[in-house]
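As a starting point, one isolated chain is supplied in structure tokens, in the form predicted alone.
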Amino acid sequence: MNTVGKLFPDLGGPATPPPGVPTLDADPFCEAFFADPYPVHAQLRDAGPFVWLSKYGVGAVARYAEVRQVLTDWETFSSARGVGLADFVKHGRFRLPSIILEADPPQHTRSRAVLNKALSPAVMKGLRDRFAAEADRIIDELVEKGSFDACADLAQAFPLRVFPDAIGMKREGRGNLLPYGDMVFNSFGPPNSFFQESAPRAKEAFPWVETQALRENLEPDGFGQICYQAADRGEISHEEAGMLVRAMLTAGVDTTVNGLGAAVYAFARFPSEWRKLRENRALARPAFEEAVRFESPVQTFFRTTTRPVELGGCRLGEGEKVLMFLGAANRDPRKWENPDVFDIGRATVGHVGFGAGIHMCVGQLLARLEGEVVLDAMARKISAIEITGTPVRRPNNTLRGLSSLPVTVKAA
């Protein structure tokens, strides 16, 4: 029996992998990995492209030509059973899937073409101006300070200022978006340490958004209202409507959060870049991007085959796992040049940071507004970032971000 299956009886796949399939011990759900991934992310590559991870009884893809191949064929690697370890129909449904990130067609294809409509380009472009004059008051908070932890002051609290205003939310509690979306994400891994101490603190959090997203909470002109109004016109039910606000919720943090914290991490260990975004303020949505792509906020997704494949040279049968490493395949030298450096000029078009095909992130245009106002305001009001204390990792079964990142800024 794996690991896994010590703790759930079930859960986790078969103790020895298919033949000839490259066998790896490594553990890309514990402290160490979430520290430095990079080592690990080389030797699944290097393995081939189709690995076995022993300690969970599963196959991994890690570079980019097979990573993208998952993604891209929803038919046969399937979000349906669970885009976490557990598989639906063997393990049962141990949390309330996602009927967007967690659904195939038709099921998905009714969520998306509602969450489409909700976080259009055309709402995006009625929200830059309020973005970006918040993004404004945020920097000139900072600026003024010095001297602040870019998570918690910045990363941290320019989404939870603009987001839930243009989701229509209430202002009280805002805070249990960060434990309800840090419980969700962990509940993708294994039952490890790491999820188990999330629940806690995400138990009275459940509840609070469960709320928030009923009707009568939602302010009138939000977009959450968007999703409702579908309900009405018959598109989805009622109940659906406030399953894809929660759907947003998560959406339109997390992945954010760790994007901008990413992106301020990145610039402050690679001046050069700073500068060249200060010469050319048009190369904030590309440093955004970029940010992404090198930092990976979303590290890893699974998919369970629905039927025989091959993959990577591997013949699987159906109901198998596969842990896709988005992480990696960004970093894939196969696919990038010089993959581990920071360059706000690079062509970034393809990478998976927001994953890709039909389930790529919903939230990815509300991300990408965000980290775009908010780099230009930087760009714009800060000369020089230096960090001046010991960044700290927030480790995530699924996440790659910081919890503290101590930084000094200079004024324009």
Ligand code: OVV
Contents of the next structure:
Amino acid sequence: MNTVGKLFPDLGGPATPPPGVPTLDADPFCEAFFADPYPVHAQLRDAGPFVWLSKYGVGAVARYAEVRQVLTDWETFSSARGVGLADFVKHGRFRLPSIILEADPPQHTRSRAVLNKALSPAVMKGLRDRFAAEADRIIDELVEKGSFDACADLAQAFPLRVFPDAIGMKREGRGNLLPYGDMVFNSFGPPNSFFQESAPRAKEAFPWVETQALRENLEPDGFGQICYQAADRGEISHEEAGMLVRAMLTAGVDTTVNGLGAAVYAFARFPSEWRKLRENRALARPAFEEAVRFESPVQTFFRTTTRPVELGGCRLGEGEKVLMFLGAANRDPRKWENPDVFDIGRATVGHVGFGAGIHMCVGQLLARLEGEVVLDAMARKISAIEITGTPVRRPNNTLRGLSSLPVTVKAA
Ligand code: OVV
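Show the same protein again, this time as the form predicted together with this ligand rather than the form predicted alone.
Then the entire complex follows, led off by the chain already shown.
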């Protein structure tokens, strides 16, 4: 699997859309789009409830209502043929399928029950004090420095400090987690340069992550062991337990990195919201939620139709890929008032930044815990955040975030 071209021959669907479908030639997987996706999001939403992307020969939904329709109908919109552009049936696959992300019921149901336990409210309760103490420590260090990179030194540093310990992972090799995640999230898009450049990491990264997920390599008190305990009870096989730990290692780092990055970047650009949070720290958790709506760290996922269906007034056949623009749905003016304003007092309920339906983010409580403790520590210790250099965007086919955000903070 050294070149993606070999792996995904003739990726993409038919060159001609079903009759009557608005067609756009925009490329939602290129650097110019990543730099400013919002005008294209608006074009996609305004063109119609279901649109055709001629560049990839694939249908897409960008309005809130249709994104939600697709997310909440797993029987019609399957995940089992992959949640990226590649259709496992037609184009092959880049990695062994995830038994939760890339599965439908009944397999998905069994996997989900186990990860629900590993990432349950009770498990989060046990992590909270440690996470909060680590957030205090990291923010103290950064306030002491005064100027730092909010990406490397905060948004990446915090999850890398707390998540691998919480799951029970060994110390060595943790530096692989971010490049590994970057590669997997690129692999859900087309085989463009971003994917091509990260794909060669697969040869070493896949065996590495598989080894990290083995029972004997996990600390006895980490939540990774909860998967193996479920296997001991016969709820899943021991092999599946390893696959579910792999899933958490894959999905749990880059996503929270970009979620935290989204929150810090938003507060740096909306100082009145920062003042609001400082006045009422109970808003830390809702503020993180609003940051997830506002930036949508996970921008897109695909589904594949299992049967003919009507979507946005169009008839789709069986076996067709549908691209969901979660980020566009989260800023659809048909659903949200002033969607382009970061407002931590807003009712964010129903946003699709964590998805919706049976696949809705299983780690959402862990993500929110990380967001809450970091924002709470910042609100206590930092009175103002100023961007002091040019933010650098990190291009990725699925994830939206920065690679660098130079800031200076004022101690409270
Ligand atoms: C949500 C997500 C992202 C990437 C990988 C996986 C899940 C997985 O289950 O492997």
